[in-house]
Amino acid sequence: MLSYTEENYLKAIYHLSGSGTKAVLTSEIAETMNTRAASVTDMIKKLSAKNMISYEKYYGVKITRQGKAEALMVVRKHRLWETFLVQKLHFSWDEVHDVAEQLEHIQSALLIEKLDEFLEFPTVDPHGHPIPDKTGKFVEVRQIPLSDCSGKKKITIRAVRNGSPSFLQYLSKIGVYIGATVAILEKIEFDGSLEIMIDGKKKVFISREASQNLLVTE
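Quick one: this chain alone, in the form predicted on its own?
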């Protein structure tokens, strides 16, 4: 069994590695975990001893198959709890991350299975991120940043890259949500900002930075 801190590190390594596809530098881990390099080195030793990661000097950290499986279970719990908080307790989507960070460490597999069933087996969380099933599998849909779209095609908002409360609050204020249909009315050449129509009703301007952090399907 992993400690809370070990689970947090493993989840961070999983995300930094592109879902386990590349090695991660210790400096990247330290920055993500907001800690000192020495603390990262200590944790690398602990996780290596448990066969969760492998480490080679100058090449970085790679997550093992066992480590990836453990990380995916933490991700699964986190996203199920976020979904529960929004759907059943009516939290707003900008309020749930920190609470789910605490709940994701609950160890009861039965509780998580019951939670999944209670929520009717959701496939994405409130931010549009895929929820792994109990075997760690999930469906990946090809998504692109809104900033990469052009023309007046109808586009569906699928997920957010930036999960910060301030960004999510901004999206709520202008009426953007997961599942919203948008059309690009104009792209401003000067700064890359967009004028968009949301659900055929509301026109708003959004910055290039905001559009880069919205993932969509055309």
Given for the second form:
2 protein chains.
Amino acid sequence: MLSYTEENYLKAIYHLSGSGTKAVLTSEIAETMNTRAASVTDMIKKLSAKNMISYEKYYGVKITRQGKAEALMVVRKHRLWETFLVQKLHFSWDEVHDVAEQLEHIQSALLIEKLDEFLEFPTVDPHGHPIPDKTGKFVEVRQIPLSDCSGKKKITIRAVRNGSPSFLQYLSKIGVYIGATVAILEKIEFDGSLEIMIDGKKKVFISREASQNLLVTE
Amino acid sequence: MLSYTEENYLKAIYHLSGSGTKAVLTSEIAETMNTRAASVTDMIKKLSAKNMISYEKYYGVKITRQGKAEALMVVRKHRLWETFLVQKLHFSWDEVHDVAEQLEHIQSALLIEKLDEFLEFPTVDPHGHPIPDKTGKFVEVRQIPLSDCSGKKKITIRAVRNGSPSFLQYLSKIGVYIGATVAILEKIEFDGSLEIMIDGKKKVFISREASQNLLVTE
DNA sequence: ATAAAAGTTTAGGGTTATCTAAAAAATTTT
DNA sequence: AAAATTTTTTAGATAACCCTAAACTTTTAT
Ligand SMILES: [Mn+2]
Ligand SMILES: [Mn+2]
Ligand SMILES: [Mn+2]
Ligand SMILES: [Mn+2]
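Switching forms now, from the form predicted on its own to the form predicted together with the DNA, please provide the structure.
Every chain and every other molecule in the complex is listed next, the one we just looked at coming first.
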């Protein structure tokens, strides 16, 4: 059984490790958790003692199989709650993250199973991120940043890489949403910005930075 | 801003004080919170410093206007979540309390307003308890224990006084629910138990203890 | 009216999660 | 290869919440 704080650290480590593929440094954890390195070292020892991570002094941590499973359950809860907030309570996609940060720590296996069923077993959250099933599995669709796309193929917006409220609000404002169809009309040499057509009816320019934060399939 | 623990203490004090009408003793709080009197004294000082309660050493605490308002918001959240769990996620009424104990501490005014709307502004929770509105007001219906009823009037079950899972499961088993109509067929002198008719079709005997924990209107 | 009992507070600690400052180790620069 | 810099760990504190044991106050019983 993990505490609220331990769950948050473990989730951060999971994300920073690229779903458990690489080691994570103390300073990276401190950065994302908004804490000091000394606090991270303390927590690392606790998570290590609980076999959630393996820890080599001065060389960062690796998440264990067990730690990954726990992290995935927190991610599952976070994304199911975000889906609930948008689909049932009509939150906008920029309002849900902070509330889900709290809701993801509610302890009740029954609750999360019933919520999943109520939402009809969604596979992605409002930001296009995959929702792990109760065994921790999820479908991984190969997605690439819009900035890496070329030509005039038909492109579908699948997910946002950065979920900050300001980016999400901006996307809503210009008419970009998960599932939208876009075509690249022109790539501006000067600054890497793109002129795109959204759903075949709206032309807009978006910055390179914005295009790097939109994940798409061609 | 109150902590998770402060909210729980304040809610307990509110309930123990009879909605703020009488003083509450340290020992009573310790009893319901499953803590020691010494811990209660510590918390009393904190809540007192935050003007949630007024405190006279050795003579217990009284909840302030502000404290009552805060407590009512926690009660509102608790009961709205219980209603959600039963009506939308199809929990049974004996499964919701522990989960609601966690959910009641989620901090988001928007969430609770949207949840209220989603549930179509319910006035009572699954146990028949009134749900305060966003200003803290709720309808108080005069209810009496079934054990205090006499004669063969038409009686409606309005609420349970004791919400323990075992009592609720027992009620479901014998067919008693909020809104059910009952009639008293006979009061057994020997032990105060009652023979009742539920919804005009099912006769059962219930103990005095059970009848004292059913609140009804005649 | 006193003594005993019951209830409450204070004193002194323990745990978790955080911090700053100092020490230690690794990495980068010269 | 040293020196300088960066990163990490350790040491020592603090705040919130809880505990036991002892001291103090109120209530009850004799
Ligand atoms: Mn999120
Ligand atoms: Mn998301
Ligand atoms: Mn309840
Ligand atoms: Mn209830």
